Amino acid sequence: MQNKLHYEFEHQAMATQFSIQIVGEEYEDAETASMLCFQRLDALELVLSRFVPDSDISRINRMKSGDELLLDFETWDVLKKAIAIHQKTDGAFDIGVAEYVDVFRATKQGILSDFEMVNALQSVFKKAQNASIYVDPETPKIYCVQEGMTFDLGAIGKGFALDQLSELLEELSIKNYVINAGNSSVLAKGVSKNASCWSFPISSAREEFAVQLNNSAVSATGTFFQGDHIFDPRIGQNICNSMYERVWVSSQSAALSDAYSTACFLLEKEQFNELLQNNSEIAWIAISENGKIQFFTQKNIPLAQYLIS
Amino acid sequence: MLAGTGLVLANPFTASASVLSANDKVNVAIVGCGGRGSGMIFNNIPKIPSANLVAVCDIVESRREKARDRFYTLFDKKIKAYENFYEMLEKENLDAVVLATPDFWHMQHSVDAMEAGLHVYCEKAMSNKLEDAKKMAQVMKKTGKLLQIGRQRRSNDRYRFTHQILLEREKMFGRLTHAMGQWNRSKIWTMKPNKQDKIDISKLKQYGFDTVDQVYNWRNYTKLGGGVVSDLGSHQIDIFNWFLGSYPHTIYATGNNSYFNFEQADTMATILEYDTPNGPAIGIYENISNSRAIGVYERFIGDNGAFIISEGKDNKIYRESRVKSDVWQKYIDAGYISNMADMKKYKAKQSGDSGIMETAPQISYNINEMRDMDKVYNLPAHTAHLYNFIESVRGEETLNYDAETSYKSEVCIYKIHEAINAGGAKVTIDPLEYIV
């Protein structure tokens, strides 16, 4: 398996940088596959971004009470996944946070004073408490029974996009690849250039581990790039001191690893084992706390299975 | 107090009609299962209850079979897959065809379909030859069949709102003096067949292709497509014409293929001179194929304000300082636009009265609610444009962009080609040239 062909391609989308590494394919096949992936990524962004006014998400966010809307298949799919994870994490994962984010942004820009921000957050929370949005389980359709909730897919969209690209690469018979969304979600399949699987470092101030991704994804959520203020959708407020420096979650699906890593950032360590027990799709959770990394795995599966020694 | 249920997976009503089960449908086939054709099959058609997809057609076996099979998987509906357009017309009971094929096929398929009694939705550009585009419009008029051209911004709610309410009715921006536009992309990608694409070389010539590369990268060949000006520029220059309410009388243009060395220009710039109903205006347009930075948008400058509009994230409205804010307040009160990122509802006091703090950002505006329109589709633009066509076939609407209107913008595009091919010439256009 020496001297395997290995090519990497980059593309800006979803306010970050995506990259695709493809191993064992001729350059032209790898380039065509990456081009199709990036076209797919751009198309997904146009459907899923709330900052694109014609997207499905923007149109959902403009729905009034009594409105219904037909959705793209992908929008329907990601909303169903988001609802499932919202329920499994008792609301720690929530895509209904768009207006909170807008309030924070307006305060940073000086449009709202700090005092106005606090009142605005309470108002948004109250509206969201009264809102009712139904996603049809049978057809790609959404109903707004009571308006007052607006969606932002920032905590699942990039992972979902990686899953979609992975599906496309499989269709193109590309078997060995890693797709990376701004280093916060990585999905790997098959073999890397030099080994039988892909490996990536995860590190804290005092430790570093190499985790192996064997047909799986890992996502991170942390304070390093976003500051120490973490929004908790369950109470509609910021938590000023987060429990962890960073959280990583691994799953076969990047949409799930992306969403669960966001939720786990708000969960107590004691809740992780229960979450793992009830959700077999999560392979492992890791946290960085006071510079030390601690792993949580499914029962009876040793941590060594996921680490490169 | 009403307690909400939040976001749930359920149907709030007892019965729900299937997306694909409405009566009185238009039987339609989609020709071309590449990028645009796939979008129509999987994203546009399923959102149009009155459209009944019965068949797809593509000369690449794996593409048409994949489309057929995936449609069945996603929507539980069987459709036929054809290699030959004419065999499909003969065997299927169609009301309309949708053409998402290379430009050089558009005229023949459109004309033959209309003369066979079918309505046609044809992707832009109308053709890679101006005389063919003219023939398409002529046959539309002669047969009385519908021929909609796929410049979907014409059915985009925000573009229509901007034209119909902000520009035509409210004259919010005063006299428009400049239209600017650009479409920047990082490269002209060239595609190779997918591993599983089964290409029968002997069949290619039968369908007008000399090589496999021509099938996948037809836009790069002058005999098959129109190049960047047709592919990209025609969308946006059409918006210049629409919003300015006229067509250019003079064109200056230059361009070259120095970056990628394909047959078609990869870089171009043009200046268009207009005599609009409100006075002279100029359009400035560019295509860049080696940098995606600063994106894709149209920008219009008037003496009372300006706006950027796009199908992406770049959308903003600016008030000229000479226009007092209370003059534009009526547009805010009417719900047409919002300012301060729509945060005013959370302000206890007027802007500027919340205390002395960090520098406030420049005030700009966004489209808020598209009120007082003749119709709001509330669909993605490609879907809305196809929906408008299907509903026009049913007699419920009239076309937003028929071939005669489209032809006028195609004239501009071919005059730009003419100027580029002449090494950067000035070209004047007789008003009679715009008439079919």
The other form holds:
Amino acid sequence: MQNKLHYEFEHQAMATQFSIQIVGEEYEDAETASMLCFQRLDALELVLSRFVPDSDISRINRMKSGDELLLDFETWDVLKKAIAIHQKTDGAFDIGVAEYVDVFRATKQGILSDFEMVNALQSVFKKAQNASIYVDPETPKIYCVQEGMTFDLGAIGKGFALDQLSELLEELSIKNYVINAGNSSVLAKGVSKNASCWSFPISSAREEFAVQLNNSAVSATGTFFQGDHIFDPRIGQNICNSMYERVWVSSQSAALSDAYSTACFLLEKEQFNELLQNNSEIAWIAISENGKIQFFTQKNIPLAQYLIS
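If the one shown is the form predicted in complex with its partner chain, what is the structure of the form predicted alone?
Here we give the lone chain, stripped of any partners or molecules.
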């Protein structure tokens, strides 16, 4: 283990610094694999970013009532995942928030006053409540039944990208790696340089743990570093007094851990066990509250299985 080759490569995309660490491969093979991954990442951004004018998401956001649109497979895939998580979290996760995000951004920039922000949010919420979009479950198509909903993949897109890069690395026969999207979502497979699994630190103001990442992902959402910025799509408002400083969720899929971490930030602690019981996709949930970290795991699976002592 101590003598395994270990290389790290970085790339800026999706307004985030991505990194790939590869273990056990010659430098040329690791470099080629990382370059192919970063090319894939750039291609995904062109399809999924609402800030790219001709991306699938931008075209969806311009749809009028009665329009239909043929989608790239990746767009179709991530939209179906987002819809499923929306349903499983009773609307706590929602990608139809682009206009809300724009309102918050305009307020932060001083373009809108707080009073104007409240009125703008109410207007967007009313319009979104009447909007209807249908994603065909069998064919990569989307239909606009009633316009008024605009998509932003910020809460699932980076995790989805990590899953896509992982699939590419597997195709290239790269077995031991960790992919990191700005430390907000991390996906690891195989072994690290010095251990039989990868580790990832989660910390609060008073505690820190190292969790195992063995063919799994972990994502974080919260106010610990960025302040109150979490939006609740169920009520159309920003959260001014958040229950938690930070929430982490682990899953085998980074897209799922990314999305569920956002949803869990809006849920009560009492809802976590129900979510875990009804959802085998989630391995564990952790929250930072008043500087302390609390874990919630799948029934009958001890916390020690996920921690590194």
